[in-house]
Amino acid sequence: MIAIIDYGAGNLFSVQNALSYLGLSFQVTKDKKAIENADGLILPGVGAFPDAMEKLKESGLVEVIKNEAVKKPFLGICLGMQLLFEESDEFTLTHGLSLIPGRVEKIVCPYKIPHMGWNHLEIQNTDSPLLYGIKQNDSVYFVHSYMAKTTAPYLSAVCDYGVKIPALVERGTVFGAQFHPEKSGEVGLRILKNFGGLVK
C-alpha cells in the first residue's frame, strides 16, 4: 500500500487518478502511524518551498518522513521533490528534508519562467528503476519556477530550457520527479507503474 501524504500542499486529487488508473493500492493520509505502515510513500506539493516545509512541521510529519524514506520507495513531485534536498532560497532561505544533497534556487535562463508545459527528458542514469521502458527525449509536463542544484551522482534524468533542469532525482530509495507524473500520459503513467513495482 502507498501512502500519499496529505499536510496541505498538495495536488492530490490527479495522484489519486492516476494510482487508481493503475490499479496501485493507496490511501490519502497525514497520520504517522499510516506512514510507517505504508510500503511505500508519495509526496506531493505545489505552491511555495516555505509554506510547505512549515505545513509540514505543523503536520508534526518532518522527522517520521525522514525515518520512513530510507527504509522504503519515497517519490516527491513537483514541489514534493524539491522539499527532498537541504535548502532553498526561494522567499527566504528554508531548510528542507535534507534527503539528497543539494539546493533549490531560481531558474536563470533565457525563456518564460515559470517552465510551464511539455519538454524532453534527457536520460542520465539508464539503471534507474523509474525510467524502465521509458525512451530518451520522451516528453513529460512541467510547472515550475524553481530548480535543484545537486550533483551528477543523483541525477537520473534532466531537461533543457536554457539550463539544464533536474527531472528525475534519487539516492537509495528516494526519488524526486519535477515533472507531474500523473499529468505526463502514458510516460508519467510508466513511470507511476514503476514506481508501484519498487513497492512491496
Contents of the next structure:
Amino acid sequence: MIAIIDYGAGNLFSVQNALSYLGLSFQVTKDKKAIENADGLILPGVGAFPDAMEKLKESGLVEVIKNEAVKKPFLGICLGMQLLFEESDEFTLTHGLSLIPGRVEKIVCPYKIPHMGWNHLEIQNTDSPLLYGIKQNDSVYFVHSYMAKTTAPYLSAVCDYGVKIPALVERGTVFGAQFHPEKSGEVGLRILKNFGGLVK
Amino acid sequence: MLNKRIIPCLDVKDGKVVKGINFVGIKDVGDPVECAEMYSRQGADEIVFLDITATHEERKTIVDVVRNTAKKVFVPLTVGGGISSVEDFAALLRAGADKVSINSAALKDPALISKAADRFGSQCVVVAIDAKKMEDGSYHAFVAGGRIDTGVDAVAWAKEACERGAGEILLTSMDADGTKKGFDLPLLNEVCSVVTVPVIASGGCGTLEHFSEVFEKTDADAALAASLFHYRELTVGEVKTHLREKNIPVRL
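I would like to compare: after the form predicted alone, may I see the structure of the form predicted together with the partner chain?
Next comes the full complex, and the chain you just saw is listed first.
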C-alpha cells in the first residue's frame, strides 16, 4: 500500500489516476499512523515552496515524513521533490525537509520560464531502480520555475535547458522527480511502475 | 532542449467529438475518451478539448469527459470553450485538466486572466485568440466561433494577456483555418515577437511540410490540428517522424 500524502498543496487526482491505471494499491491520507503503516510514500506538490512547507507543518507531518522517508520507498514529485532539499529561495528563504543535500533556486537560463513541456532525460545513474527500462533521451513532462542544486551522488538524471536541471534525484530510499511522471506518457508510467515495484 | 509539441484538438459538443470546417457545418463523429486515447498512443504531446456546447446546463458534460479521459490518458489535457469564471477553472482542474483555455471571457473581462493565474498558477492559464486579418493589414480578435469582430488588435491583446498572467497563447488564424494551405506564418511571427510565453500555432495545416515549416520559420512552440488528425489524413506519429527527419526536436 502506497500512501499519497495529502497536505492541501497539490493536484492529487492525476497521481491517483496513474496508480489506479497501473493497478498499484494506494490511499490518500494525512494521517500519521497511515503514513507510518504504509509500504511506500508519495509526496505530490503544486504551488510555492514556503506555502507548501507551511501546510506540511500545520498538518504536523514534517517529522513523520522525515522519519518514514528513510525507512521505505519515498517519491516526491515536482514541488514534492523540491521539498526534499535543505532550503529554497522561492519568495523568502525557507527550510525544507533536508532529506537530500542541496538547495532550490530560481532557474537562470536564456529561455522562457517556466520550464514547461517535454524535455529529454540525460541519465547519470544507470543503476537507478526508477530508471529501469528508460532510455537515454526519453522525454518527460516538466512544469516549474525553480530547480534543485545538488551534487553528483544524488543526481540520477538531468535535463538540458541552457542549464542542467536535476530531473531525478535519489538518496537511499528517497527519490524525487522534478517532472510529472503521471503526465509523461508511457515513460512516466514506467517510472511509477518501477517505484511501485520497490514497494513491498 | 524542449521538444516542439504536436497537439490534436477534439471539438466536443454535448459529450461527443465533432469537427467544424471553417467554424460552420459540423459533423458528428466519436467518443472523446477513445479519440484521446488513440491520439495519446500515436504520441500526442498534449490533448485539447474544445467544448462547443451551446448552453450552460450542458457544460458539465465536458467535466465528465475530462474526468474519464484523465483516468486513461497520461499526457497534459487542456480544456477550452465557454469557460467564464474562476469556478469553471476549479471544476475542470479538479476533474483532471492540466490547463484551461479562455477566449471570449478573457476579452470581456481581462482581469479573469490574472485572477485565474493568481489562484492556479500561470502554467494552467491558456489564452486562446481567434485572429483575422483586416484590410489595413492589422489583425482583430474575433469571438463567438469567429462571427463577432471585437475590434481588439489581436497582437496587442496577446501581449496584454501575457502581462496579465497567461502562461500560453493558443493562436488560431481564422483566415488559414480550414484552408489546408499552411499555418499563418506572418501572424505567428507578429505574435511571437511580442510575447514571452509559448505560442501554439493553430489553423491551416494540411501537409507534413506545413508542420516543419511552422517550426522552421516561426518561434511557435507547438502546433495544433483538429480535422487533419480527426479524419486521419495524417497521424500524430507521421508528423513527428517527419519533424525528426527535419532535425526538429520532438518526443518519439
